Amino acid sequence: MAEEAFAVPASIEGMVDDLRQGLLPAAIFHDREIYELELRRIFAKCWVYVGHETEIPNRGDFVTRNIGEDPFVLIRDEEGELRVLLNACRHRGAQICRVQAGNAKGFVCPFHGWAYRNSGELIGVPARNQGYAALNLEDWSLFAAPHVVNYMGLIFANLDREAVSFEEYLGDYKWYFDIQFALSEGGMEVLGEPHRWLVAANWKQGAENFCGDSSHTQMTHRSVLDAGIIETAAAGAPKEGTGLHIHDCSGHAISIRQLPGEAPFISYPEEVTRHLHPGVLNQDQFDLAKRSLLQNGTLFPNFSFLHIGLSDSPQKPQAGFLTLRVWQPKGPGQMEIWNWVLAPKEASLEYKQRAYQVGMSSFSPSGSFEQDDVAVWPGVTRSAGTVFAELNKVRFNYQMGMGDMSSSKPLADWVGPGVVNSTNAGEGGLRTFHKTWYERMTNTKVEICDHD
């Protein structure tokens, strides 16, 4: 059944006028009938991420991965060329694949025995002579996404042959995303295999978290900011001068935070950021990573980063290094996420232990922080499915920092992109990503100008 098929349910006609005012329906996190809509309107046109190069750095190399609830196989083919093939054969659609990682020149269906090489292509069928004398291999290699994309290293697929390209989906947002990618010549190096696991909350939970959720940290993870893992600067509460919110930048959305007049470069030690250097970027981007604590973000629908600095003891120093987490969707009320851990490319050996040690112990399915999201964040989902908000239309409130609410006003001199607010007492990137949001989901563009 074609998407077009599918109407937009009738819990979000009219959500526009909610968005307007900060609200948000509560069906959005919990509805069958949105989710459906979702894979088909939003997972089956947008750009999602489904690796990182090195992760498949040799001829033959793949991994499985998901767009939407769909599986592919990420594979780098004889060519060098990079393919992201459904996985299931022509034949009758079993799995042609059924490990999460290796090498292979190509598949053969443990159904039948068709035959693939790793480029896709159809190159033997059992029995043919006898049975498919006529057929056109040909005809017959697997589908593949129609757009497969590396962008510095990250490779991004998208199902819609009428797609926009990657650098114009990304937009003015590429100012922000290259900051995070490009800070040394050789990139970043993603360090040991992603972990992953499931939680019992909508995939936008995550997605709009990362968009600068900034006043819940100060509440949900006052464990780690008690223990002294992170610095108050860091994680507690949001006000004037410390942290940026910028949002309305080509339909994403990034938080920052500062240390006024000193120059924490995410935190960094001196051995690594001796190979920091302009390079891509021009000084501007440059001179914010300096000035950063951190920096966290969402690229729509589903893919985050946050570059910061953490420890994993109070007697340690910090080190920085950058997360990457993909919000898979699971079904309206869970999701699985997905969770790579990178840090520069040229740093040594001994720091890339450090960084991977310490991303782990704070956002992995036993870091300090994860466990204080995946906490609260099913409460939601629970919240959204009950009789209650849908016979009372339950809206929620997203209306921190907006008009009357706060007498911060977006800085007019910014040298980025995006809307741009010199606190980060406000919920902006989370409206500009359920503005996104609900555009993808009706095929409407909606003008809202009363931001924070």
Given for the second form:
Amino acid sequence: MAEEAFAVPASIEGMVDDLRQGLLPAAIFHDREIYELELRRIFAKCWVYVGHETEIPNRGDFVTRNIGEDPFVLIRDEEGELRVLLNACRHRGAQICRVQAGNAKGFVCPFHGWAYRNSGELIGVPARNQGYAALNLEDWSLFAAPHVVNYMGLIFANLDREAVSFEEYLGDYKWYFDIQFALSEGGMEVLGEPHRWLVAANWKQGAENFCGDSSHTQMTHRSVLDAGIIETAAAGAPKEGTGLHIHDCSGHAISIRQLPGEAPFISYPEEVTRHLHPGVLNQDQFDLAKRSLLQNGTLFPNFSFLHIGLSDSPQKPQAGFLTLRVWQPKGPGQMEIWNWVLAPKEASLEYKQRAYQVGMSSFSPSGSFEQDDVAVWPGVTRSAGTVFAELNKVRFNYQMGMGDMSSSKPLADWVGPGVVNSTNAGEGGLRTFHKTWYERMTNTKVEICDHD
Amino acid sequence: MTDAATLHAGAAPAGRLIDMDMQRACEEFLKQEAEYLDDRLFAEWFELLDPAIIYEAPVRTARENWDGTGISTTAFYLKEDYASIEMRVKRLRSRYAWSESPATRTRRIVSNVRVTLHDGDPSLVAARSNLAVFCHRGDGAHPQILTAERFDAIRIGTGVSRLVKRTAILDATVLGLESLSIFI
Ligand code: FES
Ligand SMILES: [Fe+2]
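Return the structure block for the form predicted in complex with the partner chain; the form predicted alone was the one displayed.
Below, the chain from earlier opens the complete complex, with every other chain and molecule after it.
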């Protein structure tokens, strides 16, 4: 990080002391000034997820995506190169692409007809000889994200020319992150177009939740326990031994549920697990996947994953799947959720359809789990926006599992990186997220030793 | 991608309309269904479903006009069978189903019902209808409005009729509702 610290907005002055106590100023979920700074200090500088290579397999395939609130076109150009092009004509700014997906050799601007190749190069300007004779076409390509990376099929972009590499950004978190995407040799495949829907909550609500909010499941998702499609092992009360909370892992966090002495392997059936091999993973990573009922995490800022097995009916067997999320900011009080369902590429078509069905039935706008998350989250945003919260400098409580709150101490002999607790009765992952957030917002380092 | 016409659940070519009694029976069936759902009589509503039901609502995306309808064949908001709908109905009975407690107050408007013979199965009719659902939640003053066209296959029987297949094509590409916790 550069030396110069950014000015701290008034509503989060003293936030380091709050974080040290496990408290969080409500204003971060509401304040317009904070939000505007997030777009500039976080979304314009961090690695942001824009799509998966299996969404655009052929040359010319494109999808429209956002970085912060800015519109981009993610396209595979004629050379096969992945480009993240700003969806704005270099002439006078009209949108060159007005659909959500398709295939194009290039784009012709609907305003005055400037024509671009799908690599972004400007190749034609109408009436050029009469009016733009001296225009150097090379200088007027579409703006593009300076850094684009394809990491195990995941495409991330970074708008900051000075950004550190994606690998460096991922840091030690790679150890857990790779497990989600490298279990099968062919990697994971996106099954269909994303769900997109609007929720009246701040984007951080979803992002922090996936960092390890294990204590919400037994309450928020109690109806699904009642309906009998998930066992208490996967969604019940936090317990010593069944849950692992891993936080302070290069600024990111992950939560894992396991069945002691069993190998549920994310509820993938044998017809899928026979395609799963360590490959680029080491044996410890592979064994952890085997022991896992589920794994969920957030790569800061707004990319989350949940690797889990569920069913759409208690009468049917569970099926493993991976859901990917983008918590798209849409103003301080609103986000758009993007959801993709994935399965290992080697799985049969039949299994993929089943995995999709199960993924959709649990985590999507109609998902039996997700419906209830988004029913609860808007309340937080509303509370954060109260005059009462502002006048009384209300802080929310994120102290669960912290210091004297818990007798459980981090594991000393854990095989992977990060600070690891063998109980999931804690909010250490969420604290990690907000520490990283504060660091990014202020361009400072927060040294807080967090014994979850 | 799917062509909207092929979604017509095996509908016979246009013009092969069926007699008015059958048209009337279909309309009454769809109105009864809407009433059960608006009144939250889910057990009664579930009785209207055939055990072999296929119930789908695909995702759609905005595409160029020459690039198909944008209706997905692989992504869905709902892709249900009898057992999965039963689970959804069962979940709604839990007092902890926060998305529907307090319940969404819905008002379904079903119109433009067009009924034809079903091509594949003589025991079925194909009904195409427009649907608008006004959804009021909590103390919000304004409804979220969901519109869709539905392509149904219905078995009209004496006394009991059953929904055998439904494909509901939502008009939205981004849902304005925070969740799709209602049946469409
Ligand atoms: S704004 Fe695109 S050609 Fe003028
Ligand atoms: Fe949840």
